[in-house]
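Here's a solo chain for you in structure tokens, the form predicted alone.
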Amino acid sequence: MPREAEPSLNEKAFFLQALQDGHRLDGRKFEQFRQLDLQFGDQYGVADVTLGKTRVLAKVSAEVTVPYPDRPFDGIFTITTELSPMASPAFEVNRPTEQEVLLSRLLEKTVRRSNALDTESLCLIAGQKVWSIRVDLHVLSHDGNLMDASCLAVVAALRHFRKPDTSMEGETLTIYTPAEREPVPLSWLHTPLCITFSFYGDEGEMTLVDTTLLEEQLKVSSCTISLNKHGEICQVAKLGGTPVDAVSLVQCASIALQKVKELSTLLDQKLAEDSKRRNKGGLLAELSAENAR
């Protein structure tokens, strides 16, 4: 299995040093995010999300199908991660590496078990029919954090999308066309996202966020926290390493707090320029286009 190169010793030395001195290797701060641009698409539910030189691009999609037997009131969601090539040579077509399963698992973890997206609002008719919401991700060029960046993207995916009206009329479903009837967005419980701090030193005493591939190589051990801006914490995930006492994932837990209202208020911030940009003129403009046609 292809691997990515190792630092050699002397930027391995060379970046400790500098961590001591208190720098990282591009200017940031300890505590700094990459600049981070977020663009929705022009279909509901594709969002693009850039974190330095790390890029990723979430999609939903949603479809009529049979619940589970043992979740008859219960919509399905599921999230699929492909990490390609060409996002770099140590990924491969159809073999998932442990890093893949990882961040499948953590995303999981922090959007459907903390019942951000609630299932039962996709129920259409009970033990037969519900909508299967389903996120493709695609990450188009890792640099480190790509736990971070999959994460807005996803819960920015799901925002934004919209699905298709239903109406029932005794036993018969329909489903109505975008052109028929607006579609609805989903039930939306919270916005859990994901703050991953990486730890440097013999007894991981330097903690960095939003790390580079560079950076992310050399780290001794990691942990992901996952929560909302009202600071419910939804999941932490530290996966082996060096260990870090308790007194240091409290500061992280509150700097995670600061980081993911940021977050949260640029997410809601592009989601209202989005919403303005395609409500332009507003639901007039669109009533007297359609009498003029």
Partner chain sequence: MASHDPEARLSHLQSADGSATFSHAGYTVVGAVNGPIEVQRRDELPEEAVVDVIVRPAAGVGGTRERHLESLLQSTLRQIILINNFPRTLIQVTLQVTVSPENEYVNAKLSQAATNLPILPTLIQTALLALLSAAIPLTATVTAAVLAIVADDGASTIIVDPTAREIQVSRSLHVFAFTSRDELLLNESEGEFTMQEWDNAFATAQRQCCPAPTSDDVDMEGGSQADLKNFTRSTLETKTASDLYWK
Given for the second form:
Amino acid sequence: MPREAEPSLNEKAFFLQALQDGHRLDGRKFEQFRQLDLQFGDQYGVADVTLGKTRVLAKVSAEVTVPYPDRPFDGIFTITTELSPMASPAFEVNRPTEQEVLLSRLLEKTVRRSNALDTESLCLIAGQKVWSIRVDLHVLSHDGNLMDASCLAVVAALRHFRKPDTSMEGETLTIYTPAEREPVPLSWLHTPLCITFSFYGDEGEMTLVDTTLLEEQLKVSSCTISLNKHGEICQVAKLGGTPVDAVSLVQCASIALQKVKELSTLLDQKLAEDSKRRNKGGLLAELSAENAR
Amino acid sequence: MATDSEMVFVLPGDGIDASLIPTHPKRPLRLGPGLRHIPPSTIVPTIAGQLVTDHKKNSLWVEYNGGRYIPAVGDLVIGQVDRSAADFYYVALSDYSSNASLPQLAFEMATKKTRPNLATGALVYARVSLANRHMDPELECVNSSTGKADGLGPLVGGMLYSISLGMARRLLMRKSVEEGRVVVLEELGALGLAFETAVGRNGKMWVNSEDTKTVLIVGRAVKETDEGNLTVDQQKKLVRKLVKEMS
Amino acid sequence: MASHDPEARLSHLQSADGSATFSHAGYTVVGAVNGPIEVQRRDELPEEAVVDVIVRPAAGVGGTRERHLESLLQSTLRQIILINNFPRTLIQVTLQVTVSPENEYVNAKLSQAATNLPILPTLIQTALLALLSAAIPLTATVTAAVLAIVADDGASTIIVDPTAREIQVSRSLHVFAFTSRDELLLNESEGEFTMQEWDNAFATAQRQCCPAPTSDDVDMEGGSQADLKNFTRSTLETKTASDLYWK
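Target state, the form predicted in complex with its partner chain; input state, the form predicted alone:
Full assembly next; the chain just shown is listed first.
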């Protein structure tokens, strides 16, 4: 497997020096995100996130299947992240790297384990038929901070997605095609998003948010915090690396909350714009069965 | 130097109009990048770009921007030392391409007893001495005929920036301001900033200065010119904006 | 509703040497090309570059369908890339399908399990645009088209760029790819058809992909189908003009 290219000694030394002087390579502030763009596809459930030069695409699809035998009342929800050589020639198909495994574990914990999606609402006939929702994450371009961009893409795609409408008449289950009845959104409980912090310096005293690829390669440790806009934390992951002062971590958590609120507002705004664009004469509001929360 | 006044665009496999091929009474026709010669007399483009003619030197080539650097003899490049072996350094010119070899004796004043000491991750400014498709490229840090370094050798300190191949070409032109239309470096110099740069044809630029901020400004100026396709006026505005921001 | 106006964006992905997003007939594919880069020792070929194609579907991970498309693409692209220029290297083409036409009369999973061929021309065009963006030397450009033959009580009609419904009711599907020198590069057919029907389909595809050179104005409206050969040319011409803005 081709090795990822490492930064030169000159770059390492200069970068640290610049950080100590209070400068980032592209002139951003330490907690400033790059330019973020979120686009939805023409089809439901497609979200395209561009964060600086990092670009990820999430696509949601649904099919009816049998539930797990030990969980007859729950639907199935899976997130797949497979990094391809498009993101970087260092990634090979079918050979998950450590980065890929960590990314998919993080997304699982953030979205699945926090019960953001109500899996019980995916059940059609207990023990026999349930919806299986599948999110595929494609990384189109990798310039650092895949975690945050991927989480936003996955959550945005899930909130954008519409599954086919169904109805039960006695014993018969009818699944309507999009032409027969307008599809319905998923049952969503809360919106978790994650923010990654990278630490630099011998004691991890300098913190950066939204790192580019070069900045990511030079970090000494990092911490990812997932939470929703109400301040409820889903997970905190600091996987090894240089130890960091506890006070810094608490500060990171409050910066994370502020950023998540900004991102949630952006997401809501984009979803509203998208539904306005699709709204055929106000009908969608009547057909919607979404829980107001 | 002379170019056609209107752009002639070619795609791979296109036929070339005979009127565009220059002729010269004494010099043979030289084909540059992007063209293929099929004997006896067919010349076919192999990439998409602009067909450029130089009547003085009697040469023809296709101008383009993009893609990966392919080593060619005589190019000046900035490489990163990957590891050192017995008599060679293995130097990386682009990510994921094969390493080039740099003999440890190919430095000014180097003998078997006094060799340069380059650590892994160090940067060198070198010239390509051997490049063909069957072999890994070879570099040298000394002019083999005169024995002088001419500015080649290890690059200490400073910062490395990645630029597109087209921008590297423009910066390496002898008249980069008039022909390449890159004025940011001149402008920054005129504003009193002191810095030195080295440009590698493999899409790398090294910038050094005593002041960290100066290096950051120079790097950002060139990168934004490259990525934004900025015209001369836009470049001047960018330079003024960056200097104001950083002071 | 299949859109017949093709759209393309080039060189927009930062990490790849060349990239292209191409939309046509309801499909959108994002392609990235890296190369020539280092190849694994076990895969390397002594005289030529290895061409590796990876196709990823929009939903789900790929299966045998994608492997089949990959092998068709690999054998097609291998013939137009100048692989002898880069022995012992790898040219990697990754194609990610982002949008497939939705059939409103059928629920998602069912329509995915249908046939391989309709997406093949879009994949070929995307790969070509990505290769041109990466400046990989090619012998010629490629244009591909998919046709369906629908039978109506004995009389068979040929439909170019059929919609999902038309594919469902068709009796046979054909994909043809031609180089810019009007040579047939790829010929795949599925279903029941007579040799006469194949000849007619071939002639239609040839007219579609190798339009007789007319005047300079490209009329996108003229004829019910888009002219992909000229589309490729005009897209690259625009990109080159923008890249070489400084000349």
